[in-house]
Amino acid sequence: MHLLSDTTKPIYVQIAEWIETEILNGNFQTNNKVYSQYKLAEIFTINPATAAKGLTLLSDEGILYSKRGLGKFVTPEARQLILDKRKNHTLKGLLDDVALEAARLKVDEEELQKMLRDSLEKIEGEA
């Protein structure tokens, strides 16, 4: 399994980036036990203290809780916290980049919400 594909992120961000893809695709539930660090570290051929420091953040945000001894565990909240980060942050981030290169290229609102929805059209029917 190859993780690695955002050079500009560090790769603890990535390691935690993908357990939240798992959990919002319903791979790890609720009060489920994730990976841990060695089994991160086996699966993505890195360091096992740079999946750590993965799961650290993710606990630090909430998503996961520590079971001492046993491993990080998702949190009841972990998918809608996950959900308004990213739709707050990683959504708005990529919105504002659209928009300053639509109005680079002066690409008008109505041109501009065309191309959102044939994305989204393309999108639900590949779904």
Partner chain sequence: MNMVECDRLTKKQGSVYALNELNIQIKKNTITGLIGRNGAGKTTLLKILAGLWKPTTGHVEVLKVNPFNSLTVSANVAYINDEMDFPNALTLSEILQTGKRFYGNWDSQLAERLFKYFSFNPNQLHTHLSKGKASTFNMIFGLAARCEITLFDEPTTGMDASVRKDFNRALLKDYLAHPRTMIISSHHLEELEEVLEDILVIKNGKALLHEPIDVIRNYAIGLTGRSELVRQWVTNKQVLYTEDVGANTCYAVVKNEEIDIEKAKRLGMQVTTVSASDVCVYLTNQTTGGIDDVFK
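Positions refer to the first chain, counted from 1. Keep in mind it's a predicted model, so treat the numbers as computed, not measured. We call the rigid core whatever largest set of C-alpha positions still superposes within 1.5 Å between the two forms. What changes on going to the form predicted together with its partner chain:
Shown in the overlay between these two forms, fitted on the rigid core, is a CA shift at residue 118 of 2 Å or greater. Relative to the superposed rigid core, residue 22 undergoes a CA displacement smaller than 2 Å between these two forms.
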The other form holds:
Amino acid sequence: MHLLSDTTKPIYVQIAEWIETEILNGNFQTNNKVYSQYKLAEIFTINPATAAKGLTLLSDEGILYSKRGLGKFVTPEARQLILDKRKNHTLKGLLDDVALEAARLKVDEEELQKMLRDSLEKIEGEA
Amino acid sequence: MSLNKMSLGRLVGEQYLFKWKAFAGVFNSMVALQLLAIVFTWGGTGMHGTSMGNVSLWMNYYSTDGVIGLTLVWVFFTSILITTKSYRNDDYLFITNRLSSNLANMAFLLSASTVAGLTAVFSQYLIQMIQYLRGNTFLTEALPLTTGEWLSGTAATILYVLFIGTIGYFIGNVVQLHRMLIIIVPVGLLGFLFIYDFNEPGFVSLYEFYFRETAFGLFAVKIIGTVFLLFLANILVSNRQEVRK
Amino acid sequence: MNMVECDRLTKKQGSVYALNELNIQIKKNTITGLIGRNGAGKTTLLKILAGLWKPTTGHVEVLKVNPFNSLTVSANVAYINDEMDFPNALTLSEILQTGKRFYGNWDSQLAERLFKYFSFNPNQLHTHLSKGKASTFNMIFGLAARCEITLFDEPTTGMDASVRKDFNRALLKDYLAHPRTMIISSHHLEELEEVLEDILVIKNGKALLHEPIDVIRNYAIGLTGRSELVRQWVTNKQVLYTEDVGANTCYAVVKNEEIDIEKAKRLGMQVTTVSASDVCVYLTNQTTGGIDDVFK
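Please give the other form, namely the form predicted together with its partner chain, since only the form predicted on its own has been shown so far.
First the chain shown before, then all remaining chains and molecules of the complex.
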């Protein structure tokens, strides 16, 4: 398994995001045990300390909880937390960049909204 | 992970066995030199002829002195060789410290000297066989050696080889101390050979101390004692030496 | 627990200080990347840690003892570099057998499997191996020795890209199965950094930085924009690198603190992350300019 090599995000953030996506895709259900730091290290050829950092990040955000000696498990509210986080941070960040670029290119609001609508229609058409 | 514990004794044993394999090449040159010496004795090392009336008698002496001489030269250079970088670093690819490396080298030198001494002594039988095949008659039967004489003669040969080997090993180790010594030591030694008056009482008594000793026991003690002292000096010399440069 | 401790460790070679009052501590069971320019003192440090060379001044402890001439250190520290000339009297398979006799924790199975995987000929001599093959063989030797501390000095010299990948994976898998302390010096940080826990950057014989890898990945950011704007933004900040790109545009790498990224973006500057390997390059450069300064 490979991490995105072109991204310069810290590896532990990439690991955390990978687990989040697995939770969103339903590969890890509520109260399921997620991979240990050693398993993650082995899957991605990364240092186990780095993998542990990714897991800790998710624990701190309430997406995972620990059972002493057993490992880390998915919390019931994990899905919602991840969706909120992605909406408020990732999506909002992308929109900020879009707004900035639009301003640079002198694209007005109306035109931008039309472009967004086109994109949404394209995705719906493919679905 | 558990720490790897290695006693000095076991380590030296392993290193010694390793050296038999790693240094095996030195015996090729030994065999070559000893055979060369045997070829030199082909026509005899001394000759004596008399004639009485119509009978003339030619006597040739054959001796293993040449073989032993070249064996001493061999052991001298071999023991310098094993102190050189590439040989010494072999130990440091595996587990070692300077003491164990020296101990294993000395054990190897002792064995190599024994092998070289024995083959040198046995070369006389080869020489005899060659002369026999050439149709010459032996007179050695006239002077048979007792077992005791033969043993002490053989042991003395081995001790000589060991003695020269240890000197070579020591010189080699000293030379490794500093790059400059690679020039200084050989030039110094050669210069000494040219300039020094070997009839000086100091040298004569030194020579007599080691090489004119007639009692085998005393001779053995002198040689072994000197070898031991040189060995201690080796440890002192190499103990602070940096390796794998 | 610290496996390695150096306190004002200094090594003078001729008139040059290869190590100059170096202070470091290496924790047990970590993989540390030792990064520095040629001549920064990487090899000198590793050889002192292996007990091969002795310090000029200062204090060094490996496994709680002074490493120089120590049997404990020799038996438990493997030092692997590209200058290992194994005796020509031994074939490759005999070298591995000899390793087994010396190292108590030697893993014959691992050695044999890696030996087969990289398709070595058991009867070949070490001197006849190509540079990359020799490095691969030395790596097998270093991993199979399974020493408490393993020091790899430029282990991937001459290896091709796919072997370097395999090396990383073999090293990591064996480390996961048998955690131990490793220090790896390398020029290829970008390929190695995933398996590292910490990075130790040395420059002119001193430790410049010793941090977890992710700290280095976040250490600096790059700003690209109009030259006067960028210049104004980076004044009084720690600038690692500057470069003129195009007519009136400038790229600057600054330490990632007290920089308002959002505001920078709004002002029209491009904000980019700087890879750990670039951070190390900039940190170890002698000047904040690059090679281009030479041609000015």
